[in-house]
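One chain comes next, on its own, written out as structure tokens in the form predicted alone.
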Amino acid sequence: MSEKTIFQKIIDREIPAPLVYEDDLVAAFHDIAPQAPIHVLIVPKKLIPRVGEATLEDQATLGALLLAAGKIAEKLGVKDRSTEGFRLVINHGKNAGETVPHLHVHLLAGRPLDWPPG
């Protein structure tokens, strides 16, 4: 068996990280190198290396990631139309900025986010 990712270690409580959100399928915590005032990582508890490797069997987990994002955005006060909004990002591969081979969604908010992203 290969070594656990840092995200698996956080999910298994081997590395301490205060959770912003947790349910049966996903866990979420603040990024240690935030790119915005609000930068939360939403991670499936099941190891899926990257979005392009997900299968039909992962459909419920993929949906849970996005539903959790909405709940977290609401909890952090950036979901309402009167706020300045939030962005979700999923990286796939080195050139896209992937650094941990465990699918995760970045929720970014709290500052203007340029388009196109860098």
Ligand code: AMP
Second form
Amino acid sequence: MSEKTIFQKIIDREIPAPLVYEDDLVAAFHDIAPQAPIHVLIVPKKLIPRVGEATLEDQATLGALLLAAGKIAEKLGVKDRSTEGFRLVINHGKNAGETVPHLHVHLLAGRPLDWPPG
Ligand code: AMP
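Give me the form predicted in complex with this ligand now, not the form predicted alone.
The next block holds the full complex; its first chain is the one shown before.
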């Protein structure tokens, strides 16, 4: 069996990291190198290496990632669209800057975010 990803070790509580959110399908924790005042990673408990490798079987998990994002934004006080707001990012592969081969959604908030992104 292949080595667990760093995110799997966090989900399995082998590496300590306070969870911002957890349900049956996903867990979320703060990014270790935040790119905004709020930078949370939302991760499926099932290992899906990257979004382009998800299958129909993963449909509920993919939905759970986005539903969790809304709940986390509300919990962290950045859901109000007129005063705050947030951005979700998923990196797939080399050109996108993927570094951890375990699907994760970045939730960035707490400052104005440039568009287009770098
Ligand atoms: P990506 O470049 O999309 O694969 O994002 C991976 C993210 O994981 C980066 O933003 C890293 O800062 C973050 N990261 C790596 N190791 C940890 C860790 N132990 N705890 C929290 N975040 C981490």
